[in-house]
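One chain is shown next in structure tokens, namely the form predicted on its own.
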Amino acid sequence: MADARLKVFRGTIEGGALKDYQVPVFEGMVVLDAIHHIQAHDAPDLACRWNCKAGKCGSCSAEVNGKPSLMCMTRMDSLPAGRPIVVEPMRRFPLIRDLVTDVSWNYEINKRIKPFKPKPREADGTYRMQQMDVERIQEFHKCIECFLCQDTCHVLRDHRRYEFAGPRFMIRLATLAMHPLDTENRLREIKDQFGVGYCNITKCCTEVCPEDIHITDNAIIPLKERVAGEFYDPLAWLWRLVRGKKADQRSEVH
């Protein structure tokens, strides 16, 4: 079968360029079976992530063509014919080498959301839960971590890094914020510590997820709504503080 031409970025922080490889395409071929062969035939030094090779470890992420994308789940004949194919490492996150990139920050963005808090159990002791909320945040669950969705996200890129916990962090607290076991109140913390209110849901996480989880529309949308209901809506205000007034007014009988 025919060649492809393949860019593929060669450096370190300190600089790099992109290269050029010939490599033979065959039926079924992913961007990954490409990477090795020129691991194979052309730079044994190449470096690069990768586990599984089936899109379940979120290893192999990079960017082809400018999108961010799993090397292992890429084919090769979904990519243009007759032009270079260009492989480069995730841009949102500081490069170590070639096509390796630290994501350690994600880990650190991990750490400061608190555990699940279950509440007590029931008399028999056991958990229940209602199917519809079981199925509510079982999406979530399928999230693999490759970061593909916090190196698409502009408002890392570009704008808030630090104080903006990035999509796959939305998805993790809303996973926890919508479990109905949970108790913790985390509303101020998706507002203040993580950000919610700077993600002004363009969707290009959701469009890059290898899961096809709607992080915008299941995960970010709800917790903007709740974080609004809680802060911002003065008819909540209003009733929260009727509330409180008649909670004041049965103690004080009793």
Given for the second form:
Amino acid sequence: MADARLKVFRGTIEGGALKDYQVPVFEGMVVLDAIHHIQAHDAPDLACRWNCKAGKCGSCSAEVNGKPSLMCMTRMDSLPAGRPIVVEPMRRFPLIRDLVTDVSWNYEINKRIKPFKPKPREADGTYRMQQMDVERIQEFHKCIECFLCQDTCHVLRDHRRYEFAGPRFMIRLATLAMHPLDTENRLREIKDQFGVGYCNITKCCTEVCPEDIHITDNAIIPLKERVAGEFYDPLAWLWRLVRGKKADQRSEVH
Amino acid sequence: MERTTAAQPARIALFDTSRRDLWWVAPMATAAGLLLFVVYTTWAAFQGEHFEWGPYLSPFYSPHFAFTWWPFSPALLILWAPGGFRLTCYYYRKAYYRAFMWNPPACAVGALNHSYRGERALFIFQNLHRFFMYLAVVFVFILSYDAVRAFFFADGFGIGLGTLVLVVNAILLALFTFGCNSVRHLVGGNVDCYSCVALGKPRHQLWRLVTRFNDHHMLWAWVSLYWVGFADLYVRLVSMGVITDLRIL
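Having seen the form predicted on its own, could you now give me the structure of the form predicted together with the partner chain?
After this comes the whole thing, all chains and molecules, with the earlier chain placed first.
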């Protein structure tokens, strides 16, 4: 097979630029293979983060031809032939070096989320949940924390509205908010501290998710609906009043 | 490519991207599709005539209001409701935020930076979607009644091409409306523990059914949008005598 031309971002905290490399292509090759070839033959100091090479560790996130992608899951034959392949670090996050960025902001956001607070155990010391109660949130547990959704989200990437926790943490908040055992009411925080209102449903997070999690439809929109019911819906408020329920009682929201 | 490497990543300019694909095609096609519909609908709404023929009534003019105190086209009394439903719909938000407001024009393409506030401040009205949804459900029943009425001609029961157009219109609008994210929330999405609440199992099943419609919400949004316009055009052309309704039965 013909060689492929790659333009890989090389740079440090002082600045950087795209640098050209030539890489032999073999069947089934992915972009991460090409980066490893460059490390082995041309630039042993090329920095890139990787671990499993199987799309499960979420380490090798980058932008391939401008699209936020996992390098290990982007096959070379899926990219336009005869044109250089551009590999850049995630633009949303501060650069450390070459393809490695500082994603620690995400861990700081994660710390701000109140932990799971389950209801008391049943008399026999166990918790019981039906499958129908948990199937929605099982999808969210597929998240590998690659942060591609955080990278592509224009609220963070372009507008720098860091009051918005970002799609990855909307998933985590939805996991907790929809959990049948969790007793914590999180809606005011979801609205005020984590800024669900900043999301304008343009679904780029869903488009780039390598785990095919329907982030917008299954996590963010349901959270927006819950916030609308709690804070913007006088009929829901009236319904709660008639039923004698307080707004923050769990198991059913409006 | 130069890159700012301070603690903050570089500001990304409008349309700045390394994408090599035709990312601009989708927002342009969306903008053209929405503009075409809005222009036709506005024109048709202001006509105030040629909106019924035989048992057919244009969906833009249904229910048929004929108030003496209203000097303008009756469509103007109606279209704000389905218009509001679509304007605040979660799918259409994606469509017009991308196509017209460029926030963002496409994924990983530089967005328009105009002190973005999201769906807060001015755009907090998007939270009215569920109220427009209640009205949209009423319109599904009204347009279904119109579709049934379209079987009954002056000479008795029959089926014309217009009958089929109005039946398909009601079906498509139902598929769009009942796949709405607010419906999905209200029928069961708002429940955290189905096994803990009254009627939990049927609510869960209903939620799953609405989810299946919701999976194709974009498809139903576009097809129902253009079909409702086509239904108006068909009734209009028949009423004007430009075409003759094909009587099947």
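Numbering follows the first chain given and starts at 1. Only the largest set of C-alpha atoms that superpose within 1.5 Å between the two forms is called the rigid core. The structure displayed is predicted, hence computed values, not measured ones.
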With both forms fitted on the core, check whether the Cα of Y232 differs by 2 Å or more between these two forms.
no
